[in-house]
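Here you get one chain, nothing else, as structure tokens; it is the form predicted on its own.
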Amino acid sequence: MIRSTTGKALLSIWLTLVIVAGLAMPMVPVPRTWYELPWIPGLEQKARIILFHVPMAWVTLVAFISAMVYGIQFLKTKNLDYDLKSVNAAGLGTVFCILATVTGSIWAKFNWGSFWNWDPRETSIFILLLIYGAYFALRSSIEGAEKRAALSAAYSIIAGVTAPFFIFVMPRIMSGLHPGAKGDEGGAAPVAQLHMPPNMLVVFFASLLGFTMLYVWLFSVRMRISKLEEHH
């Protein structure tokens, strides 16, 4: 669908909707109609950055489970196929996580003043990029595509399943200055138990969609350009 020009427009079109609903829709703490979005409590007017680092975090983490599964159906079949799939999952993985750590740093630095606090939240974020540049290293350093492919998807299969642990329970097990952190009086962060108004849920869930599909398109691409690159 979105190899289509009109797949590809829908999905610029809905895009761009979702950032202009979530940076142009006022906020106020008592909305009056159904565009007004409600401040939630400590954050005001910097909860829009839910409607962004939220979705692109799940991004993240559904390439790198999609890399773990490439990697297993790789191990299953030995088609290198599966290895180009992983290794771009994991790729995009990466730039999505980059984009939830400067997306979580700016609003970091309005709420708490800083860029960078080393947050449990924050730490983990860090180690995970630590974790898939260790996986990039390792590819490049293996010499013989069979090889470098067996070692890759069992390094992704053991990466893959740290990743919901570092972006899910960490942060939520450990104190810090987060919303959901261990302590929070709210017990949860807004999203956690999806304590926004009807609106602003609609928004939000937009963009989830959007990115996600932003993402499936990339990795159309990614694999496309792959392929070219093998040929030549």
Contents of the next structure:
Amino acid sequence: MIRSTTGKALLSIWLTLVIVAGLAMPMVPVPRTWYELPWIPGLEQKARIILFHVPMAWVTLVAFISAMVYGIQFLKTKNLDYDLKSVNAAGLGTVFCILATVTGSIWAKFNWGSFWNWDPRETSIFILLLIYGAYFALRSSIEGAEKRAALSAAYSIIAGVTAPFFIFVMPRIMSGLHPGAKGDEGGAAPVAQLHMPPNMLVVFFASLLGFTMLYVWLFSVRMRISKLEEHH
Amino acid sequence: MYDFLASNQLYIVMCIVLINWFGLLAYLFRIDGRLRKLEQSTYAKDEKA
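Could the form predicted together with its partner chain be shown next, to go alongside the form predicted on its own?
Up next: the whole complex, starting with the chain shown before.
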């Protein structure tokens, strides 16, 4: 679907609408119409970041889990196409992970006063970046396509299992500054737990879907390039 | 700059959208570069043939 021109055009329009809605919908203390968002104490206008920062973390997870699934498929079939898919998914996941880290860090500067606070959420995403940095270091240090594919498939499975823990579990079971951390009940916590008004939820899920489809598009372009490189 | 952004928080969100945009654009340039290399080597092969 995403390879057709219509699909790409629809995705571009979809993401444009998400960005316009995310920036332009007014925030008021008591929303009365469908286009008004609630004023969230403690976050104020910064609450809108959930529409652009969380999808980056979500796509990171989707990419790392796909890399793991392709790794499993490679170990089952020994087909090098799956290795190519696995490394491309991990590469894209790293790009989205860096974007999630940078956007979160800017938000942290204005919410917590510093770009980096070693909050559990920041620490966990930093560890995730290190894990996938090591994945690419491992790949570049192994000679021989078969051996490289087998070792990196095994590594991507272990790394993929840790990704949901570092993105969803660890930051919620530890107390910290990030909304939704253990013990954070008031203020921004309801937003982090997705207790949002329906109109904000619609924009949020539209953003998740849009960026996921963008990932699918980028993945398909990257795969086509990798396949061409293989034949050269 | 900091004071301006702190008192006009919508611009912080706009900065975040722009960072996503420039990040993805940089990535697009990178894969475009890889594609260009492939095209050049293909054309070079064709010329030799």
